[in-house]
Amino acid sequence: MLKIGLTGGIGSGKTTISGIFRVLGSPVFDADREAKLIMETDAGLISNIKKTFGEESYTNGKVNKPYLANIVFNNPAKLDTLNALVHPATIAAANKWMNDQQTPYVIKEAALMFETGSVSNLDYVVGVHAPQHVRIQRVMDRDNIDREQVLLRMSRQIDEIIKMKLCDFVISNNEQQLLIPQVLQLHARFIDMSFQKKSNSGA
């Protein structure tokens, strides 16, 4: 099985990419989304958080989101230290779930995956590219925020053009190529890819 990574920058379009992998049969572990989860679920992780930032980082056992952004997102250190706490547990939780996997190959969505090491455990890394003009716009409407907070976000992710020349495939997302058919071509090039690993390996 291949363990492949899918990231971008923030507004490229990683979720509509791995909506199309996962319609191909493709498991996706969505790393953002299962983040939150273990935040609100691992006992360790909690009271790590809770003994950093405050109890209030908590409310009727859910995160308290406001609290803890109010605090990390003007504080690059404050939300390198959140980052800290929480990106091993995600990790840890994403190998497991690969690893319980049966299908040619899985997909792990990430926006930090250079950033956080986590690339370690893959065997290729997808980029989704679009310009930065396309980028801005869409996390604008997506999250109803202006163009400064927009830059602000994207100023804690590593440069979009050196996240692409990191990633061993690239698919462009700029509302003029078509993406069905360049996520059916890395599909069919990932299956024959696993197929040739395992009779490699001699499974």
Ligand code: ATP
The other form holds:
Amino acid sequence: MLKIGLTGGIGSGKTTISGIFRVLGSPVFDADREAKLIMETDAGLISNIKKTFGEESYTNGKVNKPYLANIVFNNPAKLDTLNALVHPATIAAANKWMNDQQTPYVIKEAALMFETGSVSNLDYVVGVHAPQHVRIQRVMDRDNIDREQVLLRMSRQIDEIIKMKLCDFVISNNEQQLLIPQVLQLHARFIDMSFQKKSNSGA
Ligand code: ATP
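For comparison with the form predicted alone, please write out the form predicted in complex with the named molecule.
And the full complex, kicking off with our chain again.
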């Protein structure tokens, strides 16, 4: 089975595209959604977060978002500390989940992939590219936030051009090229590559 990463800047269209892969029958691990879940279910992680940021990090078993956001919002070192706790737990959950799947390939969707080192366990990475002005407008519309808030979120991710150069495949989601044919082409390619991998390994 092939393990495929799907990444791209904020608002590039990762979730939209992973939805198409899902429809084609390929399971998707949404790392950002899972990370939020793990923060409320992984006892070891909860204990480490409380030890590092204080008991107030949780109220009635739920993450105290305003409290934690206030701590990490304008303090990159604290954000790094929180990420250093959450990312390894999410990566471990993703690896376990991927190993349990039976399809020719699986998708792991994550906004931060090269940044967290989680690529090391993947066979290939697909980048989703959209011009910055399009991404800004999409996120403003989707999340009802202003341009400055989007730019702040973007500043925490590595440069889009560098990110795309690190990817093995790139999907253009610039609203000029059709998305579905691009995804179908990759789907066929991954199935092919998965069978090749299987026959090379003698399985
Ligand atoms: P984030 O990193 O913030 O989670 P994302 O990369 O997952 O974002 P999406 O949520 O898939 O991006 O897309 C952002 C917004 O843009 C959504 O509201 C989505 O419906 C819209 N969008 C994405 N691609 C297209 C497209 N090709 N045409 C029109 N709207 C699109």
